[in-house]
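One chain comes next, on its own, written as structure tokens: the form predicted alone.
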Amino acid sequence: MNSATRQKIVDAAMELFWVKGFQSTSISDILSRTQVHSGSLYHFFPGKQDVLVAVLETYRDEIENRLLAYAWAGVDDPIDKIFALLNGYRIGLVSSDFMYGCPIGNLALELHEPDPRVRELLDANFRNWVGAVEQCLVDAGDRIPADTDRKALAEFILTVMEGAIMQARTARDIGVFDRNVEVLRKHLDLLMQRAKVPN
């Protein structure tokens, strides 16, 4: 049994959980998508919950390669990076006709009472995302007022993103997403204007 087979299973499950949800995805769906024999899948993963753990670990460990590198290609300004990241979710919504949201947000909403390991991994994924955005705010330096809690602001940006995706998918209207992001942009603009005012 090689690691390529294991990764093939994880990649297929990532896509299926994203599109169909965890509960609606069966082991048969994963086997059909991968053309892997059931014995091979069960060699790596005793059950579907174990596949979910592997999916969440992959998102956690590969945020740079699977999300940030793509969103930030050719973007240098730290504030622009934040909006480029949000725009990546916008593109996903539009290109999939509102099928794709945030894979971690989707799972967090679906799994109301996850087991401790799953909850821990969901939290780790959110914290990684927040950490990446917080670093953008740190990299913005004195363009953001010194008394700004950058971690709290990054958490707020995650809240805006997740809420905007949820509302846009429900309404099937990208305008909802755009209005939320515009309010966030104005908030950051106000912060940057305040940073320019001498104390």
The other form holds:
2 protein chains.
Amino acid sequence: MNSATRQKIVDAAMELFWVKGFQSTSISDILSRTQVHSGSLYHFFPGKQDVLVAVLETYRDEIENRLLAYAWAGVDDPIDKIFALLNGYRIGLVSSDFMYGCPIGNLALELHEPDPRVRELLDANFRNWVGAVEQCLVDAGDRIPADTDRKALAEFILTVMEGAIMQARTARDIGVFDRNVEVLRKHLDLLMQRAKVPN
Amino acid sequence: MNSATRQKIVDAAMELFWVKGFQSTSISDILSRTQVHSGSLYHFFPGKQDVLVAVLETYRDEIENRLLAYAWAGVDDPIDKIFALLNGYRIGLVSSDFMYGCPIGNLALELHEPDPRVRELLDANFRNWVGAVEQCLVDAGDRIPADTDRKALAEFILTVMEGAIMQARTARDIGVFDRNVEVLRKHLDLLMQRAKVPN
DNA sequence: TGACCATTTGAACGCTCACTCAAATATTTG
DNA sequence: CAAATATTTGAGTGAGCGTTCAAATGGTCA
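For comparison with the form predicted alone, provide the form predicted together with another copy of the chain.
Expanding to the full complex; the earlier chain stays at the top.
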């Protein structure tokens, strides 16, 4: 079931959907990049939507290996991990001249009436990401006030990441990304300050 | 130059691009909704991209009349205005069953290699929005610490709006939107608290 | 070897898309 | 009114899209 051809298709589609979006990527884009013929693609996938489903399943299943392991290499402190993760996206933006944003966020706003499977996979990817950040906040223990909703704050950090990328890509200026991260850092500083001296 | 037909086309395209996105909206979608024939559309616009340009120019020029006047009706306090603006988007989401997000944010992430005119107009729309919120923060005067970067905070508020909408639409759950706004409110509360008792 | 199934090949199909254009009609202007 | 210009009509075009399918090839196992 998981032939090399199938994997080549998913890998190419992952890259193309990221850079060009789903609708702007044609089946023949995928075929020419993979040197696969259309019949082979349709042997493994009923249609284009199913390629997208496979791509989103891969993101969901590989968040540890493809994203977190890379961003968190050599980082132990849970609060540092949060900013290291954001910095991973920053590097992607800068090194690609603002081509590489968040592949999930892109698709989430591009697809207006998505296939239920696609919508659920986008959501699952967001919840995975939020869960990873939430774990960092839990690991931060009493450095953060006890009454702080960790999950809500993790969702907020995803929001900051997505909004910062959106603005930086549109302005083609990393400054707005950095300023967004600085405001987030300020917020966490204020929370941590308040945890030290409860008021 | 500004005939009624041209305006009908822009209005219909504004709605369709909002609900379906740019690429999923066909010229014939616009024609059938407006009862205009293709030759008329191409009499006023060289191509589909130029319809998008006209739409984005309208958003840019009409932010006061179409967005702020509505959201800020009866609201005077500058901090309240910020949350009233966010609440405007909340109402759009809920009342449309998550169809109406942010039209500018949608397009910003849908179009990966936009026409320079389009990219600049998207950016101009963001800067307009940020400018309006920045003015609220300036009007808040010394309720906010003097060393707070008002523009950076306004950009951050745009980020929160965009990220909150993205997650709420994907989850089809307004809860995540509300939690995001609550965290933002917490941040502003902490800032205002710090402005009262400088530390 | 031969039968069976998985995979590959690549031409072809139907459809929708953005867009064109010549002719008809309405409006403006002198 | 007459001429010029602006606008509308709507059939038509070519290109690209996702998808199909019958035939060829490759691998597995009795």
